[in-house]
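Next up: just one chain, as structure tokens, the form predicted on its own.
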Amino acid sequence: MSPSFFHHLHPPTIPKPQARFSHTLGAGGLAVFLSLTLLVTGALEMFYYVPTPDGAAESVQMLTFLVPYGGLVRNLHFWAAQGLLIVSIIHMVRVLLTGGYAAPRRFNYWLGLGLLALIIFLDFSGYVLRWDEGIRWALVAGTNLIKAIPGIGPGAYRILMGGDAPGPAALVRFYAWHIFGLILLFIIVGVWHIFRVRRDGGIAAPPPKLRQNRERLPRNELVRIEVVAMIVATAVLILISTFFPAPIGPAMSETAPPTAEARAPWFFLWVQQLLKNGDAFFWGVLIPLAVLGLLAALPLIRPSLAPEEIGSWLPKSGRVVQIATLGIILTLLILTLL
């Protein structure tokens, strides 16, 4: 059988040891699958969503409870978004713990880090589009962090929100950023990221002369494994979406007081915990930017690895990067749990 277009997206062969699930964790392929799921379900949601303060929450409720299979589509979109963020973090950690960030893949690591940031902003903007009482903290406290930036903060806030307070202009701008700006950037950087994987020689592996196992996996077998993985992922996603509905609440009211239980979406809970320490600019802006900067700087700490250790878990020549990675992840996890 002649290779299809989908087959030609893959290299003819890849090193078999580095193609195992125990090495890749399937995170890269799952990220692509979940991204496609989000594009399809998001396009379907656009037929019913009304981006106005008076109509947003009601349109979400109508889609969920009145449109045939609308609740399932919305749940699939919600859980695919959460899953995409989780597998993207797993993918980044896997790259850092296996030395996949070293030259010539350093630039592609930075592209992947940019994709992770875009996914977080997409999740946040999609979260706000519900425009119900459940998103009040994210909208008010989250966007107020921009105001805390010295000098440019108030002006940047007005550009983002369309005024001095959340209102119709804010919802329309979040909708425009979510549907057009962020998704367009995500597609461009995502395609560039996938292209660079091929350009940089595929999955990280030792030079051929230093490989103990020289077996290679043909692309037909790789595609078969990916198809099986997508079928399993689809079944799991449908199962979760069936029994665990996406959050939904009453429409946001200007007169309703914020509740003591108001909190950020799970991926920003660590920022909410930091904000309890005091100054919003330092704890809510500078510290998160420092975390992002440290993640970006990790490939510069150890720019190259011993050739024979490339593509293996926890290479000895990358200990500093591994310790820093685990330290960052553990700190963010503890703050989130708190």
Partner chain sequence: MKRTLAALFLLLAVLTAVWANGRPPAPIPLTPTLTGETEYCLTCHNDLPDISAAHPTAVFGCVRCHGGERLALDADLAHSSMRGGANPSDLAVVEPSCGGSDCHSGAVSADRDHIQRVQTSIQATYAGAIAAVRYAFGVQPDPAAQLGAFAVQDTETNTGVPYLDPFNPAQETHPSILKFSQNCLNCHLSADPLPGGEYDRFTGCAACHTPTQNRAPDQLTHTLTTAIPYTQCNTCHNRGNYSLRDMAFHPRTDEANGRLQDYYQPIGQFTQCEWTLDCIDCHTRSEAMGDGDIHSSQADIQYVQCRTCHGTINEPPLTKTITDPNDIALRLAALNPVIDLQVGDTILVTEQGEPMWNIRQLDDGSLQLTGKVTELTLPFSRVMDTACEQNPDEQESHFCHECHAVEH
Contents of the next structure:
Amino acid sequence: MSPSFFHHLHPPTIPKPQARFSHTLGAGGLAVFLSLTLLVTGALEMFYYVPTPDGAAESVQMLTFLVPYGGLVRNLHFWAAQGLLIVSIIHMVRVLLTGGYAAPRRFNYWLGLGLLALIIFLDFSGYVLRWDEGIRWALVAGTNLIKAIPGIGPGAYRILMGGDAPGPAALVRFYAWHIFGLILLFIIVGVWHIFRVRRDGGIAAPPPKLRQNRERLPRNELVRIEVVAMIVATAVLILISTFFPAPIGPAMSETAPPTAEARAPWFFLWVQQLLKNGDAFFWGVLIPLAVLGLLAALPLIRPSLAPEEIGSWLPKSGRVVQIATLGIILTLLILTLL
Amino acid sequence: MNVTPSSINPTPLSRRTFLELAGKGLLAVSGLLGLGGLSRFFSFQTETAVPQTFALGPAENYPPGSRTFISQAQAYILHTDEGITAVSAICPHLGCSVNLADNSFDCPCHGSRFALDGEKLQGPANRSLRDLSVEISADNQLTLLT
Amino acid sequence: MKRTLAALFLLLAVLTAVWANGRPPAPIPLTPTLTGETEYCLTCHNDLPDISAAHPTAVFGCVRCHGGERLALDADLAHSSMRGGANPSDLAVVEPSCGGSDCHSGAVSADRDHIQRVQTSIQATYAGAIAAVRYAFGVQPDPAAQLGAFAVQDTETNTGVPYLDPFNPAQETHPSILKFSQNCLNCHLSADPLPGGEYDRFTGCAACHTPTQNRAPDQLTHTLTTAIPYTQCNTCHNRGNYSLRDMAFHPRTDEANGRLQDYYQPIGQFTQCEWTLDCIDCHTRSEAMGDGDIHSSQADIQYVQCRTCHGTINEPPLTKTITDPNDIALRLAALNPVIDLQVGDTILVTEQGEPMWNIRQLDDGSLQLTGKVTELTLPFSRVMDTACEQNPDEQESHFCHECHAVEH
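Okay, that one was the form predicted on its own. Can I see the form predicted together with its partner chain too?
So here's everything in the complex, that chain up top.
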């Protein structure tokens, strides 16, 4: 069998112990698969979506209820997006708990963190495109948060929204960011991230001399596994999308009564919880930025990882990083569930 | 490269070949169903054309002998000896708007010609211009139905 | 092997998706000529009859009046933005539902100001009862209306009451007023009715225009009519008495569906008209729906008496011959075509000039009423040239009842 295009995307062989599912959790590969699903389903949605305040919610309803398989396409896009964010976080935690962040992969860890930030912005901008009553207060509160930044707030708000309040200009801007601006950055950084994985020698493993298990996995077998995983993932995603519809609300209306309970999208529930404490700039901007900064600083913690422990779960020399990681994730989880 | 047993064993349809073929076949069926769904997805019509009515104002605005082009309706209103009639200005060939010449409607795109009652004089159009109906209300107002 | 199983799993998932896509009912589109915007309500509601001849579904569709999400095929979402639940005519939402200059909030001159008139009417504001009770217990200095069931304005007042503030029980201290607010606010057009089939009605326009007689509890009904039977009036009127002494409502004790008997106001004597006709055969639109002014008492707005149709010993009832093809009388007759009213017909008019379009004066000078609900043709006579000797200055109905009361 001659190597195909898909074989060429992989190194000829990779270390077998680190290629196991129990080591990678399949999270990176799943993220690539979900990203491709999002590109395809997103492109399909663009054939029906109308980015105007009057047309947006209506076109989403038309897609959801009237276009044959339109509801399936939208649900696939929704669940793939939620899934991408979740598997990206799992991927990051896996990297932090198996020492995958250590040199020479520190830079790629930061690229990955950038991708996570892009995914959150993509999720939020996509959520806003529904432009229905369900997203109204999250949009208002989320964008007013920008205004709370001292000094540059009002200017930044204008740059983001193109006006003084959510309106036609803001919707077109969110649309342009979602389908082009952020996607362009996501593809560039994403390809860079994958390139660096191969450049840095594949999945993190100890230097060859220190390896106890020298077994290697040839790439044609890896591709076979990936194909099976992709088929199964597609099937699971189709089943989820068939039985669990994505949220949708009535068109945004000036005359709608105030909502009984306005909730942020789930990935910002922790920020909504923080904002109940007081000052919007401190709790809504500085603290989330500090969380991101803390995550970015993790690979810099000394002493650095012992080389022979790279590529195994919970290496002893990485205790501080592991405790910090689990601390951050647990805190965010508790704030989300509160 | 691994040499698979099926390539050296000429037995038709070993268990392994069968499974591989079946797998490919199943994938192909899923793919075809997906393509079918995709074509249905794209075939949805978001707009439906509905017959429209146009208020043309009082009948006095269309005196005997007049030939008036109503641009928003793509139609001509003609007041002849037989009364007020309307004919579509849309050429049945490929949809351009025909021009009023001395005694005919001429299509600027491919040269079809029609008589003033809409009847085809010269191709490439293979049909005549469509007749439209005009209603006159009790207070002498004209309404065009397309 | 693994790949074959995976492929089988995928095919099953795809087949499930195909099955799920074919499962919901085929969408039924409707593009009402009035709005031109396609709506899919009929997918589930295809069995609903037109609500009235004047509001055909093909012209109005559903969304123009009811609101809602016209494209949604999910019941919860489709209904989530409907106005007034199942009743878009509730006065809180009536303007977007029934309003519009070509509909029911148009010009006074075109007689299209129904919403403004109803919202200021005594049946909607309940201002008369509120003012009378507060005055009786010394809470306000005079019986002029100050408060209504809701805040309402009349920018061009002819009655000296330019606005009403909302009646708020929390701001009242007198125990009788508090009892009144608890027990006696069940009958204005925005109030939910008392429980029980005999009180069953909707709110807003539908309180009168959607007959609810004999419907099962909570059964929905899709009807609007101007042929309002007396039974609909009876859901509020003639239901019992409000006692000023203990500020409580005492329901009538006789057969609730009976017509007059024990509690009919004011005197318990009835003429044949009151046994045979429906309320709307004599009582006019302005009496029921208001005249655009805010009034302080029902007595200020209700004016039709026996003499309106029968005249007095000196004067015949007022008449008018229809000359204008756009006359309001013809419009009203067209909405409830119990008679074939034509230009040239002579009909009775009230003292205020309102047409009694169902009462014609025939060519021989005789008078004939057609029941707006019953469609009965009832000839009747004027007082002039009869043996009646009733003083023309004493024309309240109780004077007539003294001679003309009948027993059943």
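Numbering follows the first chain given and starts at 1. All values derive from a computational prediction rather than experimental measurement. In this text, rigid core is short for the largest set of C-alphas that superpose within 1.5 Å between two forms.
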(message) Rigid core aligned, does the Cα position of residue 304 differ by 2 Å or more between the two forms?
(response) yes
